[in-house]
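Form predicted alone, single chain, as structure tokens, below.
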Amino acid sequence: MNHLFPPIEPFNEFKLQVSDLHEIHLQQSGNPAGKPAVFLHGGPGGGIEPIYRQYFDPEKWRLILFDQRGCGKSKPFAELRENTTWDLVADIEKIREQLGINRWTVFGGSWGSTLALAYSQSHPERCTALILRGIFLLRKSELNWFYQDGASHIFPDAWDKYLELIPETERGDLLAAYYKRLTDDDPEVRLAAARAWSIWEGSTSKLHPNKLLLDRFGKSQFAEAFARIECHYFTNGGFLESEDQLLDNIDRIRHIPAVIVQGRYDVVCPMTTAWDLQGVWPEVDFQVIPDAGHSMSEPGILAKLIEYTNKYSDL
């Protein structure tokens, strides 16, 4: 099969406080007696679609989505505050509590392979199998590669348009320069950076540019909190005690089934990152598709996740 599967609604949505400051929204798709899965969005800040459910058997499958902290329709918006990867690692435990689920498969594309790979290492036993796309580890040459001098290589009409907003003075640091206005007291300087931020993003993704995935990325109420969470995260390193940590401590997870879905011409989580993971996790399910880029709804992307979840089914 390399179609989605026919859009459905979710048949449970509710928010949980996750501590005195954040509350989470929640939903639960497909067969409520099926197989529990968590679907783990990207960004950090991007929010959860309606689209993610259609990548599951909804006969096969019982899908829980969230909104992580800050974005979509969790609260408070864009909020920065007790915001890190641990504290999503600890409301993934709260979720998979409040549902009574013993065990549950994991999937997870850019940030949400992240994400993925940090919980599943935090509670390795609660993981059936780890679907992830598009490796993000949040290295240090990563994040130079995708925002200071990398990418801007191959996408210099896009690149010119993300440097715009910074004085020349302070492009040595653009982390830094943009980190600054995305938590400016105005309103106007936070957006204005919050869109030149996301809409980079978005200009990259695929490896054929898409108007419609630009205009979503453009728009206020999304950039905001996608750009202004992505940029706290990146800045502080994504709260990991090393660049390193998702990698050495591989072997805290090495007996779960998993996969890697990785486009070849990923521009926004270049191959280099996946093809390091597997070399220290060659148990894993390697995937390159050999004409996709970031995006998970690449053709080739799409079809080789959904071959997953229909695999990884019946484990």
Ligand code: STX
Contents of the next structure:
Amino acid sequence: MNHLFPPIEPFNEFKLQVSDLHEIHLQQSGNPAGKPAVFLHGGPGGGIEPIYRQYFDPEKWRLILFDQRGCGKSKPFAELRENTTWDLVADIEKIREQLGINRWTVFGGSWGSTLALAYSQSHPERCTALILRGIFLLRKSELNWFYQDGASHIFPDAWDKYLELIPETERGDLLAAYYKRLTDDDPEVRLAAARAWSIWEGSTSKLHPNKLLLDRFGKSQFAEAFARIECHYFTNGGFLESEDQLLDNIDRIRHIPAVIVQGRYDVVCPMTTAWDLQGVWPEVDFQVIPDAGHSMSEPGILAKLIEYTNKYSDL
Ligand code: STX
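Now show me the form predicted in complex with the ligand, since the one above was the form predicted alone.
Below is the entire complex, every chain and molecule, led by the chain shown above.
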């Protein structure tokens, strides 16, 4: 059975100024002489967590984690300016160059999978392997499913709380209604919207939701960056050229060893998306977890991810 590695501290932490405005926070853990891997967190705006270090054998891997622009310990906090998918792709290259890494394994779930695809399709020669989970391609149908009409039918109780904040006249376009409040000048308006937005996602991420997770999503510090940055990216279609961009450019990466780990009962990023991706990418190793939701801590997903970080440590 594959289970988490013991908790470890980073062996090195530092800041990197990636633009006049943004400074990002990075850390390295595991074996400094190990195989390099970069961890792309979700959201966007979710930030990194200590437990993410425990998915990689610390003797085999040199793991690089960082807080994407505007979240976690990166600064300025919750900043939306100069914050696009392509800024993040450029940051990943800056990090790689700064650390003197030639090629690395790219690990990302949910929004992390979107970013992993955008990065690897831009810089395929830098990728040794891809470990992707809970696939999210930011297509209109996916956003509509989660923020307008879809997941609402599975979690009507949590949905009511997400709706509560928005007057009926504005409910025809909830993304727009939330964007307006998340970018309001009044911090109280922003925060109330941020908490409701984040709690909705926290309530739907696991097959068996737990209070610990909800507490984290409801914390104002986490919620403000998470909700503002997510809503900013989603309002702008992920800054993609077209909504099928990541499917259309699969030729650029099909030669790279890659696995998709997908929970059958993922309500945040339903399996249709992973299915469409594997449909244009027959080379990918497609692993469906029959009894899992969205979160990377779902037992079957966790075990499969660790199986693959172990397997790919030999590539
Ligand atoms: N957002 C999905 C996503 O990337 C639509 C995501 N969901 N939860 C997370 O990320 C965190 C666990 C990082 C908070």
